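Below you'll find only one chain, the form predicted alone, shown as structure tokens.
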Amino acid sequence: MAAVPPSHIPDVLTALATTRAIRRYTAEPIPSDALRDMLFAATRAPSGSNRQPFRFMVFADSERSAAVKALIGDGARKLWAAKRANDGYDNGSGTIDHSPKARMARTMQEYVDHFETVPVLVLACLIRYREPSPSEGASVYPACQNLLLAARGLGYGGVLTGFQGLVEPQLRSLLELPDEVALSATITLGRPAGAHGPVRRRPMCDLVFGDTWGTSAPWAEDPPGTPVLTSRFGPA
């Protein structure tokens, strides 16, 4: 495993609470160490039967990798105005500078303005061996988080997008990639320029029910301390 002083390494359930989405990197690179002890972990995810039909491409600084951050990079931006724009992150509570909403639109300009700078970027895939159904995404996403955890257990941070959807066509033939290959999402990796800690999420007893629908079970709380999610979009 790639070097980290123990008392750095958190326990799965701080891991699991504090696993921030990371969007702003240093320019220090990810040593080839530590990209293979996050893979090995992505790839010790479950799957349907147990195929493991994910397949990750890793670009971090040769020609190629740039081409591909470029490539993606401009349909983040696209993706990312469209959703400025019809999510109204620029009316309301979002006109209003240190409000969550404000803050979001300002850090997610700041990540697609500098994707071509992110020190390593992963597409996720999936081998299709069946016709695309809804449930395909189990055999993928569990690896996906695996490799976040691991990217946080290791000093680093990421968040998975599916930025690589706009330019799809031109990323399949760029990569040259077999016609059953899905592309499910794009991850980019670093060291936080800011850092990890609790997440702010809807109450346990909000989104956890017993044997009746929409009532809380009694055992749902969150634990003392837990940060409360102010919603980001406030006054329309």
Ligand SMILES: Cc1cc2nc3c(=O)[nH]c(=O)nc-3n(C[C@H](O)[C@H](O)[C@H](O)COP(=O)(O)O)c2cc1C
Contents of the next structure:
Amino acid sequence: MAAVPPSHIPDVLTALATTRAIRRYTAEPIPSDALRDMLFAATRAPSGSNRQPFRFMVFADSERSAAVKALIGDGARKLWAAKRANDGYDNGSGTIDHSPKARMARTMQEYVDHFETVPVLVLACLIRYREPSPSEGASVYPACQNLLLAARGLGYGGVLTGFQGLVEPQLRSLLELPDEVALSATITLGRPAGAHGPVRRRPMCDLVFGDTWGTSAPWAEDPPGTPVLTSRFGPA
Ligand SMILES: Cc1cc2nc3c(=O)[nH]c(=O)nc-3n(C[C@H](O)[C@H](O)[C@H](O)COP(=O)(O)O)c2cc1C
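So the form predicted alone is up there; where is the form predicted together with the ligand?
Every chain and every other molecule in the complex is listed next, the one we just looked at coming first.
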């Protein structure tokens, strides 16, 4: 195990409730024993028929890693610029400096502008053994979440993105990936520049029904103290 005192490792339910998307990192590299523990957790994930079609490529500080970060960084900047315009991040409450929307836009802009400096980038891949299907992600994304949870447990943080999408042809050729390998996600990892904290989600009564569609289960109540989500960008 990486050198984290057991008293500093959150229990599993706390980790689940506090694993936020972390997009700002210190410059600290991630030591290989911590990477090993995170990727070990990822590889313990379930998959259909236990085929384990997921594969992870880990890019830290090699020359090729720098090339991959630069390429995906280009894709990230283009994707974010399009999303910023299409989703109206600069309209409505986005014009109010400290609104959740404006803060989110600043975080995203800073993330993509400095993408090349992320300490570690992980490409989550899937070896296709049959025709692409809408459910194939079900055999790779649990492993991605295991990775993020393990990062949280070890005091690191990360975020899953689709930033590889726009530059996939160039990436495939740079990495000489076999045709049957699908690129499922780009995950960046590092020591959080800010802090972990409770995730903000809709109350569970909106999301958990009993035996009648649309009617919350009577026991579906958030634990006391759960932060209230007022917009999808965060609290007001
Ligand atoms: C399928 C999926 C795709 C995502 N794509 C991106 C992305 O392209 N860029 C990004 O910055 N975050 C991405 N995220 C992170 C989400 O934006 C983030 O988890 C969500 O806003 C909730 O924030 P929180 O985890 O901090 O509570 C993605 C998450 C998932 C599960």
